[in-house]
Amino acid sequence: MTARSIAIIYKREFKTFFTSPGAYIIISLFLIITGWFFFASFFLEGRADMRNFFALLPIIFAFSIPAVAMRLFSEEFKSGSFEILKTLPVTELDIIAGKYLASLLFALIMLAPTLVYPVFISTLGDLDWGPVVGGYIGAVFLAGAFSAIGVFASSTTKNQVVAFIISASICFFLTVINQSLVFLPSFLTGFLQYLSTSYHFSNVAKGIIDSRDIIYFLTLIFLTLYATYLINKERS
């Protein structure tokens, strides 16, 4: 695996995102939804903070990022272009890493315009920047984890819709499991809480960077990308 080979795949995939209107639709819907909840909180509730925005971000990411990543492998398998891709001087790991980085960068570009929100608030009054910075750091890790899940789901099928359903289901489950703990036996709550992406994201979003939360996200990314590697290896 080399940086040059990964860059070849990454550039190829990233350009492909913007050759269809799908990418622009996803970005537009993301900004409309996040903007609505932000300004509803700001003007209707009179709260000059980003609390509602970061509280809803995991749910919004759980559907928007799978919509981005669903085509990464499934479209290649359906069209047969994956076999052509493998004739290039790149390895399986290069392909996975390049596609993953393209998906992650797209997610971060989708998130970037929301930086206007805290700047807007700060012009009107005092803003506690600690939770804001923590929230965006958490958002980067969350986008990384959901992008990895999207890449994994896309590698399991030739159908983009099926890939989206698999990915969104996993992301949604990991997001809401933390809210379902009250209905579960107490001996399961600790383990299931640790599995929750929203639990770890909310910890980071408080402005407190704990190594346990970082390790969780990095482990989730590694395991899903490694599973993607094993699936592609079976196809070879």
Given for the second form:
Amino acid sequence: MTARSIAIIYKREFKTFFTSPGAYIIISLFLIITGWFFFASFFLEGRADMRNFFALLPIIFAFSIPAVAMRLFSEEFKSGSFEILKTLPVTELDIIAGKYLASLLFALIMLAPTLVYPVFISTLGDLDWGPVVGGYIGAVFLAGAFSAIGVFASSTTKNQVVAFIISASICFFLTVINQSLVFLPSFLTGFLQYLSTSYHFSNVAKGIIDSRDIIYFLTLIFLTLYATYLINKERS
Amino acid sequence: MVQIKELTRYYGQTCAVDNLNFEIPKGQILGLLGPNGAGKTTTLRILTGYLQPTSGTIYVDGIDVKEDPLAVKKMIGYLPESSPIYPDMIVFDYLLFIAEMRGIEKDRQINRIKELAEICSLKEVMHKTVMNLSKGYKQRVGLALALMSDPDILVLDEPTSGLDPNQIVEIRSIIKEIGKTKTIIFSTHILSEAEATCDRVVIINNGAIAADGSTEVLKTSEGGTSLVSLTLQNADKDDIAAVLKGFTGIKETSYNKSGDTLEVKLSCAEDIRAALYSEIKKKDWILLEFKQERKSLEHIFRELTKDN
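Next up, can you give the form predicted together with the partner chain of this protein, since the form predicted on its own came first?
Below is the entire complex, every chain and molecule, led by the chain shown above.
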């Protein structure tokens, strides 16, 4: 595993995103949906904060990031180009890491334009920057976790649509279990709450950066990428 | 250079390669022949590190592919079947990507791509997207990628499949040119191709070796039958059949009558030409043609692999 080969794979993947119209469609949809839902209630409530934006973000990420990541492996399996990639002098870990980083960076670029919202809001009222900074830090971890899930789902199938459905389902599940705890038996709630990405995200988004939440995200990313590695190994 | 040792690979219950053993010395052009599904592609995929063997292994220059796949990959240039190149990339970008992946230094990359464009005649398509290329060009781009790092071993999986006759000749001449200095292993099921380009042919069937040798050796030794064809005038099929009855060891006879000439083809276990000629001399047939045919590689191939 070398940083050089990871960088080359990552660069190629990242460029490929932007050579197809798909990337621009995803970015546009993401910005329209987040912008619309956030500002639809923003002026009604009349509070200068971004709480609603960060409440909305996990569920939108749960669908947009799988759409970004779905092609990473699936397309290569389908066209057979994976055979060329894998027989170049790189390890499987290089390939997975390169693809993962490309997907993560794309998600962050998708998120970047929303940084104008807090700047805009701060002109309207007295914005508390703590939760905003926390929210964006949480968003980076969230994008990291969902990208890893997207890469994993993509490595399980050669059909992009199936990959999307698998990863969107996992991301959706991890997002909504926090809200559906009332329906579940009480002895499970602690565990399921800990499992939920949106729970940890909301902790960070409050502006409290706790090591437990960071460890949760890092563990999730590591385990998912490791599963991807095992699936790739199994394939050969 | 390459040693294949007791190589076995299963896909679930199906055995694709069954205890395969052979060696390829340095500088040889080896043709791997066999019907579809014989295990050619699987063998090449294990050699190039795409697949893992179920048991056994391959040594490349003494290095075990299972233990140090990275070192082996560095020595091998590989063109997979039907040249699956990223369809949405421009040829130049693609070659640059491969050059980077192969660890060619930055200041040499452009020069190397220029050299390859020359060898594989890619100049006109450098700026085109891969998906808009014809099959022949795609194959040549694939060949350029395999050659990128100037590897000692070149592995080509059916490099000419789906090409038109002109393109086939071009690819073959490139292979022959490169083969002067490199070890080349390529698979094909086109026999004339193996005949035209290879130093040595290994025929595999059902995952095991069915024959191994130079095309010349294979043609004369395998099967132990000789083919005789003769063309006669004023002869009747029944008369000849009666004459031939006197010979032992004739396996197959075929007749082909056109006008007043009759073409007879025999395959027999031993050389019966002398005896046959003296028989013909006794009749008042006119012998127009009489020759021993060498067995074609097609014939050998069919004989060795006819069980499937």
